[in-house]
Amino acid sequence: MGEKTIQDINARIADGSVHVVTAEEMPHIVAELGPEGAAREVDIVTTGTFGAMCSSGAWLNFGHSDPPIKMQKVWLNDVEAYSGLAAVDAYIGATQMSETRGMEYGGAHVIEDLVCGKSVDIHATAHGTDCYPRKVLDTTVTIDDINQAVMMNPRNAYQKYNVATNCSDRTLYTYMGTLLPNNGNATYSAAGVLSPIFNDPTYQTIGVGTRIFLCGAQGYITGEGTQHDPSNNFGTLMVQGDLKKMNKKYVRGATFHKYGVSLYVGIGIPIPILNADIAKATAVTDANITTNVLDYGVARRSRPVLRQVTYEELKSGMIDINGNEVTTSPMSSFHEARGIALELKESIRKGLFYPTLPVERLPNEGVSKPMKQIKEQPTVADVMASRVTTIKQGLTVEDAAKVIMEGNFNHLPVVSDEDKLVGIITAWDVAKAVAQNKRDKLDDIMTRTVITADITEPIETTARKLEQHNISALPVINNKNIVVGIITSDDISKLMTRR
């Protein structure tokens, strides 16, 4: 068959004969009719995704005050927006946190409040000029009082995302949610079969100028998203749309416990079925899409890959990691993604939405580069004391007191007969035990859940552990749980002073 054109498809929308299906329906149609038959039968496949998309924000123009001000700094509900532009333009980023409420409220919540029609307080300061004499401004606005309110998101709609789990022995609070210790859970994101980019992985119809469903309004793709990585199936999109026309259902501010703020964004992209190749691509299923399970317990740019899984496995609610069953949970909403694909399907059927082809294709090859760093970051090995005194499990408090006094230090790791770390005591623990006349075995007073460091760990990671747990030293262990050193907050402070 000859290829359809976008004009052919839009003519069918106009006369009511267009055949639209969602990306969930298409695999069955292609299986039954084959790609050629499916391309004859179907005109458009709709996709959808609804998830936390941190790289989001909105441009706002407030209009000029009287007397006028050139805003140098501006806050919306106490959340700072970027104002290094002309006088009364500002960009509110989704992840910026409130200066008084912290991560409880942020830029994402400001954007949601605006879409909901709520009032937002503006506070702005300036240095004052002859043409902009005002130095301070305080007012309250709603979205109707603003000239332009344009959602402009540098990186949305990730093609897929890595799965997060945590092999360490402590709970982690991340942008992938709370990760329980010892692989207690695994979280994932992206819509799988409904993923817009996975339904057009060679970017034949998704590109600059493609009209999309953006949070209930009609928006556009304006380019490849930042960190676009199509060679590794991690493509991203840069999008924009009119905030004033958006539906609050698809714009949701969120706080990730002990991590920060993000914005849930709903995106749907129609894929015009112009030929059999495009039809075949839209037959992708959850079983076809694989992604990596990463250990977020390693706080490095390149985290260990534990295994590969399919979205079909992830959506089953359980995956196997190192022989153990681990519960999986999504960070994005497949229910809402499905709703977006269906809503877009209905809009097209009713002649309310006409797809467009890109005026410029997005690159389907290339990788995202890591940051160039001109200085090597110090690791625990650069700072730790490698001559560390330990004490055997089963000895007494009095024995520990003697060792600490002779060594003139504060932290004493406790090890087993096999020299494996089993606990730690401090000079304070000993002094307290003596005061309470507890002079028997160390086992009664030692801390058994020991926070440790790895010899290759960056100093920043170690410093965060010390801060989080309000402690002043960490035993450094190897992969056999043998103590090979100790690092203290004083060691890190001295390093920072030298730098």
Given for the second form:
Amino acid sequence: MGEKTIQDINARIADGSVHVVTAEEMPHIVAELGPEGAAREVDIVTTGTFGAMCSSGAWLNFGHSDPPIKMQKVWLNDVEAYSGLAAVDAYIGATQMSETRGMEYGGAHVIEDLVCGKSVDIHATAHGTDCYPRKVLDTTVTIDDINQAVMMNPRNAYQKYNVATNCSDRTLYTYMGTLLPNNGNATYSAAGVLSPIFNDPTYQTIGVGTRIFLCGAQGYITGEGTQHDPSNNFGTLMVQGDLKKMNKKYVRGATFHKYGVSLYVGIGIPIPILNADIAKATAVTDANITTNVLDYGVARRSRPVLRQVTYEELKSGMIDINGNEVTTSPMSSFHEARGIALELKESIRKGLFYPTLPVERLPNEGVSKPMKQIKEQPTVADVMASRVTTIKQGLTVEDAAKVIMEGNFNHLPVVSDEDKLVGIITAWDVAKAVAQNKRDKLDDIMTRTVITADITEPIETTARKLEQHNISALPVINNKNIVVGIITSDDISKLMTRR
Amino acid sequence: MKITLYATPEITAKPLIAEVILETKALLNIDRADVKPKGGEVVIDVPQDRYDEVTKAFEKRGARIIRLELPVIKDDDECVNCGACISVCPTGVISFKDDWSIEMDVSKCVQCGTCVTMCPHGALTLSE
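Coords for the form predicted in complex with its partner chain, given the form predicted alone:
Everything in the complex follows now, all chains and molecules, and the chain you saw is the first one.
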């Protein structure tokens, strides 16, 4: 068949004959008519996503004060915005936290308040120049009082995201929400079948200049998002839109408990069905989209991958992790994503929204690089004492007391006959046992749940463990659970002072 | 149905619940129990038809009983129907309807409060 052009499609929008469906409806149509037939039948497929998009923010221009000021630092409702550019422009980032209210209120909430028409307090400071003499400024504005308010988000609409779970034995507070210990739950981002990029994974229609639904307004894609990683199906988009035209329903400040602030952003992208290839791509379903389940219990850049899952499994509400049934929670709203795809469909049908083709294609290959670090982080192996005294499990409290006395230290790891770590005894444990007349078996007084350091872990991770558990030393173990050293808070302090 | 029992420090040491079970022979199920410096707070599941009897038996022993009518409240203006709350709830109060909006069966709620902190939008609160 001949290909359709964007002009053909827009002419149909103008005369009211356009056929628009959502990305949830399209798989059935392609299954029934085939890609060729579906491409003849359908003109546009609408997608949608509504979730936490931390890499968001807005440019604001306040207009000039009298006498004028060149804002060097500026705060909006006590949330600092970036103003290291000409006089009265500032970028309020979504995740910046309030200096008085902490993570309960942040840049995302300022943006939401502006969209809602609420007043926002501005405080600015400057050094004062001949042309900008003013040094301090305090005022209150609403979005109507300022010149431009432009949402400009460097990384939004992730093609998909990892599933987060927690294999450790303590609760974690993350940007993926609260992760309960021992795989108590798993959280994911929900768009799946409605994900804009998954419906055009080769970026034939999604590119620079593509007109999109951005929080209820008509915005644009301005480029590839930062960390764009198309080769791993982790594509991202950079987007821009007029904050003054946005709908408060789709701009929602959020707080992740004990983690921080984020902004829930609603994005919908229309995919013009120009040919059978594009139609075929929009037939993607939740069952075709896979993602990895990662253990957030490991606080490293590369987290262990526990398994692959499909979005269909995730949306069933339960997934299997190491033989256990684990309840899943989306962190983004599929209900709202569907609402966005439907709202965009309606706008197009009513002739209120005309899709565009990109003026420049986005890269559909390439990966996001890790950071180049020129100063390697010291690891436990660099700092620990490798001469560590241990004691065998079967011995007595009295034996332990002697070893501690002779060695002049506080922490004594207890090991099995195979030298595997089974517990730990401190000088304090021994003193307490003697005072209570418990001089026999070590087994009775040792701590069995030992917090340990892995020989390969960065020293930052170890320092955090010491602080979290309020302890002063950790036995260092290798991958066979054999004690190979001990690291104390003193060792870490010495390292810090050497730096 | 669920009740919250508040006991002052003077009576927390007494086997209140055991006494009431023996007296009323009602099958009580303890959903959650906290002992704080200012006394104890226990959420108890009580068979519907034994509510009056059990409440009286506790009150006779000096405990204060509050019926948990609406243990957790959702602010529909703040809720975006993400479902973050679902996986942290230990008793399965929250689920998706067919249209992916949130549904709550508050009769299962034991007021642990985990959903309240999980909610990114501050849409959930526990009632007093």
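Just so it is clear, the structure is predicted and the values come from calculations on it, not from any experiment. The term rigid core refers to the most C-alpha atoms you can superpose between the two forms while keeping them within 1.5 Å. Numbering follows the first chain given and starts at 1.
Comparing the rigid parts between the two forms, the hinge falls at 374 out of the candidates 136, 301, 257, 374. With both rigid parts superposed separately on C-alpha atoms, the smaller turns by 13° against the larger between the two forms. Taking the core as reference, the C-alpha deviation of residue 432 between the two forms is 7.7 Å. Aligning the rigid core leaves the CA of residue 467 displaced by 3.1 Å between the two forms.
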